[in-house]
Amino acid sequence: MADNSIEVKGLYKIFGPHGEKYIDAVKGGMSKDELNVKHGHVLGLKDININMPSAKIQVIMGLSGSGKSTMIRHINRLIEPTVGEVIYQGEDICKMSKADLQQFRRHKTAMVFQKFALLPHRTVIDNTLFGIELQGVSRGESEERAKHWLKRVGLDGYEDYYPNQLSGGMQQRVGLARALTNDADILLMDEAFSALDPLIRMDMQSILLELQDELHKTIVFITHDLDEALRLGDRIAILRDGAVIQQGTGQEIVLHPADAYISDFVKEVNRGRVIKVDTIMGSGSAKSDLTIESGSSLENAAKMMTESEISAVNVVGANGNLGHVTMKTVIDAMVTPATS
């Protein structure tokens, strides 16, 4: 499987007519407010240094004016950089020519936007040719690629259709269509889901991970929804004032926040959702004859125990037993610590 990982190196965003001049006094500590105080320019992204692995779903979260949406436009460089690399297979995404970028947006990359992006003259079936079009795709291939799509997603019958004839969650799914009609490496989804109502939301995530368990797409995905992030992510990465606070796994960030700021934001998340048993099992084996597979949630452990009147569960992988977790351990792990 080829490497379609991306690092981002040293990345800042100066918004302004003299960015570059600022960048040292910005290394040197100069705050947001003071740079747009001082100078009248924006500090959009500081020193961001984030490996977004190949075949995973890359999470980027902070609240409105992290930098988030700013992060997610210089992989495929609709913002330019003020310094910094966007590495992809070897190459500085940011130092590629114009004929090279245009063919990196065309053949690497695809966008699903929270607006939808959906032209309204255009069909369902036109909407999702619409970036396979550009790639010089025979009308017959790009077709039967974007009806297998339709249908994947749920709007087998709709080909026909117009936008103003969807409701908001349908025309998100030709937004997701279009994106994976193209075929590409790369999937950039911002706030793909955050204009949907919670139950729409709720199910397009669902799809999301069920195509992302078969497609295996290098996946950068960006929310200010905690919930989504840990839902979605492999890793996530959150930021406040341009800058990465916290990087890692979900449970990572759960168990260990960075600082005062994550605590607050994960102090309400629903902990037995989010650990796995194999971060809290102990060794051995337990007096039980039930078993709950590597990678269950606390959750998931708790409720099997509650239903069998027992105590303990023994965790099983490929290769056996591999621990086992209690009821106490459980309910322990799942509550979320006091804050001095």
Given for the second form:
Amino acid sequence: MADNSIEVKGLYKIFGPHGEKYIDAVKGGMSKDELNVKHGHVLGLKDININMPSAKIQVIMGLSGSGKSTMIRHINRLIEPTVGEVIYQGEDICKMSKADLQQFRRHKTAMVFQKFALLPHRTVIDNTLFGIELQGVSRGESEERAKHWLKRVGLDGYEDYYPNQLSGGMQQRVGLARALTNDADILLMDEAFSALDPLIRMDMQSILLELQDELHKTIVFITHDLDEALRLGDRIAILRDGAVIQQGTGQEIVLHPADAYISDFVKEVNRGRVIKVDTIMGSGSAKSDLTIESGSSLENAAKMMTESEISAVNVVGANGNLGHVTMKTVIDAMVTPATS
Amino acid sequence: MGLKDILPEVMTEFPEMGRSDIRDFKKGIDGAFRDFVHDYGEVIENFFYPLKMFLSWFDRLMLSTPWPLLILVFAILVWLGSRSWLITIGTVLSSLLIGYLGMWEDMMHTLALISVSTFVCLAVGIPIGILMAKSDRLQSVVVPVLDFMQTIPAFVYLIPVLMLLGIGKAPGLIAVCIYAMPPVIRLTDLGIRLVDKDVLEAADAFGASGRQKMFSVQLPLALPNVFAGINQTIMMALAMVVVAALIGAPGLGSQVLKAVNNQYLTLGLMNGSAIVAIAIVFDRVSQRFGKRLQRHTETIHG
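Can I get the form predicted together with its partner chain as well, since the one above is the form predicted alone?
Now the full complex is given, and it begins with the chain already shown.
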């Protein structure tokens, strides 16, 4: 399988007419406020280095104004960087010619937007095939491919509706189908589910995870919601004021928050769902008939033990017993530490 | 004792340019333009010749077609545009009434003039509007020109048009176009500029070229405004038929002019009403047609 990882190296973005003039000052430690007040330029991104793994979901999380939407737009260069590199398959996207960039956008990336950004004058099917129409795929073939993906996202039978006639959740399914129809290796999702109500958001997350199980695309997913980040992300990078303050797996971030800002964030998280049994298991096997697969969540282990009224469970992997957890260790780990 | 008595003369009497200087100034420009007409009149006339031929051909076509056939054609066109029986029947009845009252030929002249000038306005105006939307610099040049075209009294530009092209249908057509073209240019430009930025970003993200973006995103989404512009252009063209008659364009307008000159009240009212009837039909049909292209704005989901 081709390597579809994306490497972001030393990326800076300074908004304003002469961003490049202030790069050295920013590298030398000028603060965002100073740059803004004294020089009228806005620091968008500051020394971003992220290795986005191939065929995984990389979440970029941050609150509004953290630069996460600016970040994702550098991957298909909807925003020009001030300095830095975005490497994909050995090529720096930031140095591509206009024509190469157009081809890259057409064939290698597809994007899903927070506000859906569907074409209101086109029907659902015509929206879905928009990307491959731009590629020059014939009408017959593009219709067939679009129909296939509409079916996959559960919009069978809605082909001839206009976006206006659909609910927000359904419109975003069209957005997702449009991106998937492009058959690109990279899927960019800019707060794709943020505008949807909670139940529909969960639903869309499930659809995405289900599709990713078979498609194995490199997905870059932007969100401001930690629960969403933990549910979807194979890796998570947390952005604040345009800089990455921590990156790692969800479990790493929940267990070892890098600073007070992040601990504040993870305080409210359902740890039972994020932490894996492997992280807290003791060595050796326990006297118990229960077994649970390596990589399961604490929540599942607790549920299993409660249901069978047994207070220990063995963790097993492909090569047999790996260790065990008890009700006490599980609950200890699930309860948020009082101070951290 | 008024203020005038205290102030020095230079403040009470406007320091005008000398009388003979003004005369020379006017003479100079008039002479230069006359020379220009003398030298390039033919070139310009040749330039507009195809337009003149097109208008004459269309005019003759309308006049030589038997009236029942024409009314049928009107009815079909109106139906195709509006899909409304009411408007179609109204068109047929008013055409019959206009014909019955002896204004058939003049109506054909007017319709030919309006159709051809609208066609010219759209063929020239829409591309200008598109280019303007793409370039701020072009917009800053074109907007003052449009302001000028719309506000300068029509009689003023009739003078050079007359000097260049003489009296007849072609100068009438040009006068109408000068006045009627600005709305379609303005609203094409506005419509394209108002297209949702999010949708444009999506088009960019999927790798649309400039041309693809224009024809599959910007223009279709600008259509409501472009149609408002087309509608305004038609209305303004109709408003110009009397002025066009001043420089020899035949039609309902020239009858109105005759009525004004001779104080024929009934003749004026009849021809004026015929112009209004045509305006209403054009307006309703173009609006309905524009709306039908916007079916996607109907919402079922709130």
